[in-house]
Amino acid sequence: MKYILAIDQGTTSSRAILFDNTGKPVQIAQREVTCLFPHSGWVEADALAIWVSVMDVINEVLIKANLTIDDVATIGLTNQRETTVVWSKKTGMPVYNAIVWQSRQSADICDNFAKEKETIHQKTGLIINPYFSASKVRFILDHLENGQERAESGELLFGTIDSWIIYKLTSGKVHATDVTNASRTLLFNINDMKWDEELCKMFNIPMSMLPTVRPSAYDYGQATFLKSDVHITGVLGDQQAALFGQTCFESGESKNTYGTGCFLLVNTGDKPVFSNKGLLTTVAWQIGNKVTYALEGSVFIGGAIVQWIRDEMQLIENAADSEKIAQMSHRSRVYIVPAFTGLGTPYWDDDARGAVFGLTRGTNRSQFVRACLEAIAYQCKDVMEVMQKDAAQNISVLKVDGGATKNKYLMQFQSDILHTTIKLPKCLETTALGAAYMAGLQCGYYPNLESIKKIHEYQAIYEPQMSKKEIKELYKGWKTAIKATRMFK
């Protein structure tokens, strides 16, 4: 049997799985990437380490499985999504530290660009925000020594962390990029699915720096630095790869990873929907010429509310003992409101900050975590709210993914509240698998996306317990602690 090899690249570290055929995960290896904060707000990594590390896992996994590079068939790649590297043509070597997604270091970039927010918007799907990688770019070229001049010249290449692992997997013989983190730069119209000239101008990015865009499956080359004649035949962004990792195929599929923020996306089939309530507009993934659109809504503090009552408030000692304390007492009317960095879609508000409602002189630890638990089904159902609007579809079942999936008062819950059917998968690893999924299509190695449906499995299945008439109660006192909680400045 042959395998495939599906690289991770996230933002704290780098993994590597090996799939077989029923896309079950036969061995994985993990590294740490430090991230450096050189300023209050600045997140950057240096890139050549997040190569190394790559490059690391890979010989590591191949050598627990007690494999060689010969028994792959193929790799596929996924990544954090904007992250920024900017390298020299000569030398195959990074200019400046990656500039990683969480960076605020170019909000100041971004406010020059009040005006054209509206044709970004129409062009691109995103918003103005520091955020995406364009002013990120043009922040670095601002910052070395005749960096403009030297990327007009033609020395200088542009990556997000796709293409800077691409190249060096092909020996620098490959600058390319997919059509999913092209979508996430500022620079890539999403429209006629090709780099902006208007918006490479705005930015004063020269095109000579951008990458090829291909599709997400597609044949990227040899990864001939591995001594190997393997091809990379699939590369998606993270959330992109999670949504396919999640077999999410068809028009009205969704998905939610519940990480330290929560990501849902749903497949809005063939044609990009543009959102009026805060949504992101962005591109899925490309399979021959078949483009598929997404939207996209983002929750800032998901399971991060655990870590910080485990950590700053002491209520738990680990992650886990959340579901067994929150059952311990009956449901009470205690919100949190976990804006402790602003409120993500639909209310974009980056002044809001966590607040606590309801509490009484019977309030106690269990009714805490629970309401901890609670408000993270609630922020993703805010999400959902919006997204069925904006694509004009029912969204009746929920694909999920990400740590606190483990937390069954969390799913019960959330499919209750949201009055919708949850599926957990069988491999949680659905961002590496997507990864796996979309090489795997590339090459032959499934023959059609059908062939993948019948072999994607699920460990656990909720179904919503709960009447109308109590979601209807809860949400409205939801909906009212965020209303206060936004007052509150």
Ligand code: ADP
Contents of the next structure:
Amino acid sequence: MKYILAIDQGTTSSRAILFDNTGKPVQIAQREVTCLFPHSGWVEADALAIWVSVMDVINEVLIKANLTIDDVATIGLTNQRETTVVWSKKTGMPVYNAIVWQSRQSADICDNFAKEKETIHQKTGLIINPYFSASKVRFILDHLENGQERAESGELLFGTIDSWIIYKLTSGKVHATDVTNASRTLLFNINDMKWDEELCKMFNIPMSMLPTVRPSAYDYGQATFLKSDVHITGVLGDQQAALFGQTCFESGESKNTYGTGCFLLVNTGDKPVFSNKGLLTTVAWQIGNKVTYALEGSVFIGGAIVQWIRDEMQLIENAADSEKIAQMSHRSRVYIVPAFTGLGTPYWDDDARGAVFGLTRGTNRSQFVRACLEAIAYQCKDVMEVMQKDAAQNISVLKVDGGATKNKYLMQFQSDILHTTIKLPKCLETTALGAAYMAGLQCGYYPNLESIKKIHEYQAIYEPQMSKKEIKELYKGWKTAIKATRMFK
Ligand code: ADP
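Right, the form predicted alone is done, so what does the form predicted together with adenosine-5'-diphosphate look like?
In what comes next, the whole complex appears, and the chain from above leads the way.
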């Protein structure tokens, strides 16, 4: 049997996972990636170190599995999105650190385009924000000696991390990106699925720097650097890969990742749906000529609230304790709004700060911890509510992954408060799995989407148990807490 090698290049680590033909991970290797913080609000990484870490994990995973690259049927690649690399075509070396998605260093550049907000949204589905790649490329060209000249002369290439890894794995032969990564750059028109000349002009980015855009399932070329004839046949940004790895193939199917923050995506089918409530419209994937779109919303403080009660408040010793401590009491009327860095979708209130409501003389640690877990679920409900409205669809099943899905109390409360079935897959490495599924689909390892659905297994299913009346009452309390939080400024 041959295996699929999935490479998952994330913000804090690079991972390689070997999947067998049942979609089971058989071996994994991981290396930390160091983030650099040269100034307050700036986040960079050494692009070469990222490439080295990818090579390290590929070698390690094969060694640990006692296999060689010849045992690999194909390669799938998924990556942190938006992170920007510019390198020299001549030397193959980066000319600047990779600017990581979180970095705010190009905020001033974005301020220049406030007036173009609506055009940008209609073309890209995104908002003007330093988060996306365009202003980061601009920043690099502005801070490089003769940057603009070198770019215009065709000497420099731009790519998100997928492009960078593809370029390196193909020994510099292929400069390409997939549609999902392209759709996070602010330079890609998601309506006609092409780089947008007007946007490139706006940011003064020569189009000769841009990678060729390919479908997510596509033969990107031979990974000659590995001295083998294995090809890269599936590429997707991390959140889209998770949506695919969760087998959300149909319109209306959604997933939520409960990590430090939460990332919700819903498949909206073959047409982009534009939101006026702050959800992003993004390309979910392209297979053949068929493009699938998604709506995306995020919660800033998800599992991070559990870290907060552990590290700052010292109410629990480890994250797992939160589950049992929360269940040591009955539910109280305590609400905690973790607006530590403002509120995201659908409030978009940068100035809001966290608040606690409903304390009594009897409020105890358990109730406080419980309210913190519930706050994660309420915030996700806020996003789901606007998603259902914007997508004009009732979302009846939510597939979940991420570290905080280990918390059974949180998952049951989430199912209750959403009045939605929650499905937790057996393999929680859904991001890598999505890349593996996509690559396998392209190379014929999996004949079709149906065959993937068949092998996809779940470890837990949560059904809603709360009455609609109780949901209404509890959620009303949350909405009041949000309102009151936003008044305190
Ligand atoms: P990321 O990819 O953002 O680093 P992970 O998916 O690894 O996140 O999940 C880590 C997050 O999950 C942390 O914020 C942690 O507090 C939270 N977490 C881990 N275990 C639990 C648990 N049992 N209950 C609640 N939260 C948890």
